[in-house]
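The form predicted alone is given below as one chain in structure tokens.
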Amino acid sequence: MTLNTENPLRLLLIGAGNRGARVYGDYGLHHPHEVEFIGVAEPDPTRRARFATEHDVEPTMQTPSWNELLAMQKQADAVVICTQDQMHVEPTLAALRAGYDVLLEKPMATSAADCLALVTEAERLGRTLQICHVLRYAPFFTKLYEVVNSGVLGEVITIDHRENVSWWHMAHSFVRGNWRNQEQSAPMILAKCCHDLDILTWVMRQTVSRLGSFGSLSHYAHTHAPEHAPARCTEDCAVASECIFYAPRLYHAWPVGAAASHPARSGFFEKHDFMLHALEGGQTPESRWDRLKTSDYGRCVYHCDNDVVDHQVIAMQFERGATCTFTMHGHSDREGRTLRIDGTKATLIGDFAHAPYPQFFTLHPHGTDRVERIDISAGESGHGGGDEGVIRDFLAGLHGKPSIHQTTARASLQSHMLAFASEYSRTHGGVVVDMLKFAG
């Protein structure tokens, strides 16, 4: 989609962390003819100053809290909200009531009541509230939607969909990081998998009628800690050379003057920018070591305060009878999603892998030996091109153009309710949940 406008749309950013600054903020830097960030609210002074400098934000439009920014006279076209999960509701309601359209990071809220309140208020005010369900905009899932709804598979009978969270991503985000503790963030099935639940209902174009779920935290716990493992990886850990979770190696950090034989320098892991961005002030291996000595990311994965699951499975039945199993786990060799869809006419197998692995489908028509391979050219932005696609779609909506995938906050509510129902089932012995009653 090409947006032609002589006057770029003006946005405010609330939350200048990795998603806010490095995804949506960077879009503004790369497409200045389309969008301009004119204000930022961010409590961390370093992040706030960095974003303001990059976007030439006026001093009066740089605030530590969203309250101050939204209390000003309306000066922008919309607000992008990328605070932590537990902090979505109040700024979103305030922005909607101040007359702004809102692009909101997922999950929209951490309780069913709050999600419904956001959707209801946006509809009451006639404002756009779009949730960052970025996978809808990735070429892989766009193609999936096209194939399933072309009829080539016949009637879809069953789906097996997996979100394979790599061991290193699990350790970074859900054991050491911001999403490790349910009380401080959200259930992992919501925080990580509302993307997938949205994709499944979108592709099938029908709702889920009932589901059941099982899962637990099995590995990342004190009971699996090596003998004498310290609380922090930087505290002379005896198993540093053999532990794949050894933080200095994952974050390419080592102390000043470290010998070539130091465990942190025997790295096998290619760094990921989003992980290093979490270590604010850690621009060098030596400074990253110093950050790991005090930050959450330097802790032993077996001595953290994490309580979210590291594996969970959901069994679902769609309203017209098709069944689906969805598995999420944090023990994968690589990051990505895999799926298999069996229909009455053909089977579709897909691999949505992260670079450098290819993304592709194989189509297996029944009654033949023919196999058709469909290779996908992933976009350059994150989530297989979805990050750039969602903000383009949001901006198009501000220009009065219809959404590419017709996604709305009301549509996003469905995936969130499935996540809440799954967590209810998991914590109540796998009880089958009637979605009509649960969501009603």
Ligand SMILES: NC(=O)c1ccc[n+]([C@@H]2O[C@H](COP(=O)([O-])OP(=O)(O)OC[C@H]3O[C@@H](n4cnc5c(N)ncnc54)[C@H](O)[C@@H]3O)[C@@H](O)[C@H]2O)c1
Second form
Amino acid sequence: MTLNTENPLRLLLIGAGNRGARVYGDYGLHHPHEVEFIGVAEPDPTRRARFATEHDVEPTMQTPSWNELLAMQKQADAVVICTQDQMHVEPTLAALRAGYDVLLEKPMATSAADCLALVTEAERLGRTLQICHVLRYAPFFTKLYEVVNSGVLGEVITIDHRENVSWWHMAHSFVRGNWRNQEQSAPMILAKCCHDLDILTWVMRQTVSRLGSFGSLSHYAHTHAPEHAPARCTEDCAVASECIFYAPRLYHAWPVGAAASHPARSGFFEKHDFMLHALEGGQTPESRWDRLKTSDYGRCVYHCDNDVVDHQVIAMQFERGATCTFTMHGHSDREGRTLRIDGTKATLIGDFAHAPYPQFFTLHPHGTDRVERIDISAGESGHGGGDEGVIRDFLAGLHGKPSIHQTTARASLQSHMLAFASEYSRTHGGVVVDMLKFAG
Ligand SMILES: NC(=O)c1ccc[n+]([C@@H]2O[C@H](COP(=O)([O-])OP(=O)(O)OC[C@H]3O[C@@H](n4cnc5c(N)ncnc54)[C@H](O)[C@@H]3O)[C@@H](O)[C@H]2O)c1
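Okay, that one was the form predicted alone. Can I see the form predicted together with this ligand too?
All chains and molecules follow, beginning with the one already shown.
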């Protein structure tokens, strides 16, 4: 869908971090006829200035916090909110009350009560509140929805879905990084898997009636630290050569004048922009080394203050009787989701891997030897093409067009409630949760 108009829509950005600046901000830079960011709220002066320069934002529209920007008279069409998980509720309520439609990063809030408050307030005010459940817009999941609802599988009896978080992504985000501690961010089943819980109920067009969940933090803990491992990888770690989590290797960082034999200069390195962006480490290996000496990302993975799980499983029953297991873990060789759906007429096996691996389904009609392979072209943007899809859908809505995949806050409530219920079950001995009672 092309949204070119004479007058691009005008947006405010709250939180010019990785998502705000590098996903939605970059969308604006690449599609200037569709959208223009005219204001930014961001406390980090470097990020704020960088975003303001990139988007040519007037000095009066650059503020250190959302309060000042939203207190001004309304001058944009909508607001994009990309602050951290614990900081979604207040700016969203303020933006809605200031008359703005809002595109809000997931999770919409970190408690059931706050999620409900957001949905209720958006509906009371008649404003759009759309949550960035980007996977609904990824061609892989769009196709999955189409196939399952075409009836080719017959009645879906059971689903086995996995979110395989790679060991390096786990270390970066959930052991060292922003989502390591659930008091400061959110339980991992909410932060990472509300997408999956959304996709499962969306594809099935059914709610979940009950669930139970187990999981824990097994590996990334002090008890697994190698003997004499220092608090930071940069402090002459004796196991640097063999530890896959050795930060200088992950972030391609080494000290000035380091010999070619320096442990950071050999072995695994895959460049991931979001990791380097989070490190804010500069352009050279030497400047990144300096950042690792002080930032969270230089810490030994066994000596962090992380408490989120590194594996969790949920067993669910849908309202019409189908069952589903969902496994999330942070020990995968590669990043991505895998799934298997067994229906009365056929089986579907899918691999939603991240580039450079291919994304595809195979369909296995029962009673035949036929295997039909469907390859998916994921597109350039993040989350298998979902990142561009969600903002495009939001912009289309502002133009009065109906949303393609309906990621309204009301629709997103279900995935969030399932995450809260799973966490309740996991922390209460795996008790079975009746979703009707839980969601009230
Ligand atoms: N949809 C997805 O698939 C997806 C993927 C990754 C992250 N996320 C979510 O996106 C959100 C942002 O993640 P991120 O990686 O960009 O984080 P980030 O830390 O890079 O960015 C958050 C920014 O908010 C700024 N901020 C803090 N207080 C503020 C205030 N008072 N006013 C304005 N800005 C303020 C911070 O300085 C920071 O720059 C999180 O909720 C995260 O869970 C969603």
